[in-house]
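The data below hold one chain only, encoded as structure tokens and taken in the form predicted together with the partner chain.
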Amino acid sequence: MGYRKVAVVGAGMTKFVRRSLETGKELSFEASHMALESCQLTLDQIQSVVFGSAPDAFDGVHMKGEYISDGAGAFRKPYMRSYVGGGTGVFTPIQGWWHVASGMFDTCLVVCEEKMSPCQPHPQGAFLTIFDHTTERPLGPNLLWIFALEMNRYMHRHGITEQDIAQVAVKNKKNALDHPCAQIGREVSIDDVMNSEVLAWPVKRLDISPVSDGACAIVLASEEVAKRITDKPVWFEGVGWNLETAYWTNRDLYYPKQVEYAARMAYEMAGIREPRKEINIVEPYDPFDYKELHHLEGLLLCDKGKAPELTRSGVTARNGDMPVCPSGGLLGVGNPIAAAGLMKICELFWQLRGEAGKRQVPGSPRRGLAQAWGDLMQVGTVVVLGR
């Protein structure tokens, strides 16, 4: 196909925490501002921005890709907001690499941004209206409930058990210990998760990331462009993105084919053909314990079902033979919708440079895949960068 290599050349983010004192505008200025200054250039080397950002309601702000714009840095350029819910933090990338790639643009910095803790009681009210209002609203569910039918379906289908799927938050909060910009990095138990409040069983408080504020930034440019400003460039390799049913319900939860769909679509584009062995590090969309397992299985990066034993043997651990989340995840990192999304990007740009610090994988990783999910449950988004 005809499009253009595009890199990622500069990275940058907030901390995630519960509740800032900065607005989204803030948030996303020294997001912005430490990826420009990351690569050494200025706002006015930016010929477009895009912006992800999940539910106008958790910012309490109408229209908030327009209004946090200028801290973005989109005053007078081309500018552009994507929202595909929890997928927004992977799709947005791929925005700005087609306005790379596309040859409309050698520069654009995307920016993600999440301010959850406006949403009063609490920002799960945001979403009671995204279920039909006809045959769900009525029964008052709430997002926890769902993915606790997912977790269980999919626990039943393969027979895995809850201590298997706490090894998840296990790992990734003890790997926040090592993000400076962590909010809930700390060391917990299989026990400590099992004897954790149940919210919606088989979901209960330590599966579960936090609600947080916080925001994410990149540099993307052409590859003439790119060779310019840095040396150790970090090239979109693929890119997928696929949408399955909105209706929940008429598909089997035990398995997230959009998540496959997806990753097929970006290993096409990437020329793998194994990925078991192509792919170096994961970071798979993790804002449960069990979504890790759900997704590395939907990226085809092990059989069905057998996730779990590829944590429980290591092979996902940082020092393993396939990191998976090495950054700490949501679970550790936090979870500021679109912002940990681009999380997940920043953190394969790190690594892949080997600039990750104390959470560099070991090897020289060659190339890593993030992934998010969301939308109505239902759409999955994939890049793979490599270097």
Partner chain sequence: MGILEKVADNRETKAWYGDIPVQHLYTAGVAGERFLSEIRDNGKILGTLCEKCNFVYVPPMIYCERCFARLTEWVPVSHKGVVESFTVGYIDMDGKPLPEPRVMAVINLDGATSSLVHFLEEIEPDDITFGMEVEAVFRPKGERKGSILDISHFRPVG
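Having gone through the form predicted together with the partner chain, I am curious about the other one (the form predicted alone); can you provide its structure?
So it's only the chain below, everything else dropped.
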């Protein structure tokens, strides 16, 4: 199709936690430094930088892309910044992939950062402005009750219970106990989830990932360069993205079509005809526990309404037939919005190289999928990686 092969050759990730000391610039530097060190490259060998982060108001820093640029390694280098809501962490590496696949550059450093916790006034005030000024904004919508509407619709359509969904929080938070960067890895029971504070029914406190500060980075290289750097490159096999209408009130929220369309695009590029057999490990976007189930269905990895059964039967456990969020996902590791999807790319890189430590899935996975989703429940982004 006229594009070059692109490999991930290095990755780095800060601890996900509410941080008071480090600035977003320092977090970006920390992740970038770790990624470069992991593949023994220096900044002068990086030809381009792609950066992902939320709008300036979410961090309370004006012109944040310019502010963080040198911390992300972009001093005197071609540099671009992107943001597509929660989908950013997978879309930004897709943009990095284009930089190298196009032939413009042989190396690209991809950095995603978020530091929302100390921001005053609360970013919700800025978030409110993205809604339609006539039909939606007067309702005072926020992410929490929009997710509650979607979760309720998903449950109602398929006869799914709150307990069915709580299984995901139990699984992911426990998986995160083995992650060195995790914010709230812990053992919880279904009863713990059910008895936690109701925030907007049916969403409860333990259904949700925590507000986090953190950064991730990966190093991309062309085939020729990658083979000089490492004998274990992890290749981009497929990329996909899709944008639904912003008018979420006009859609049936029980199924994420934008995720399906993005997945189909990535599968076609990767030559995948039977994703349920050909994808060995999955890191879907899980800011809420029901979203893991929702997204597994959108990714065509199970039939509509059947994802809870996979969780219940252990198929999605770390040692199951199709491990899902063996890292602990956003529910356990944390959710620095723009960096969240890139955390999943980092995890697949480590898993496919057999370097995930206690999180390592059994066997020898050959192919993994990372997916993120964002804005007004309208963006789908998917990357398929293979070794």
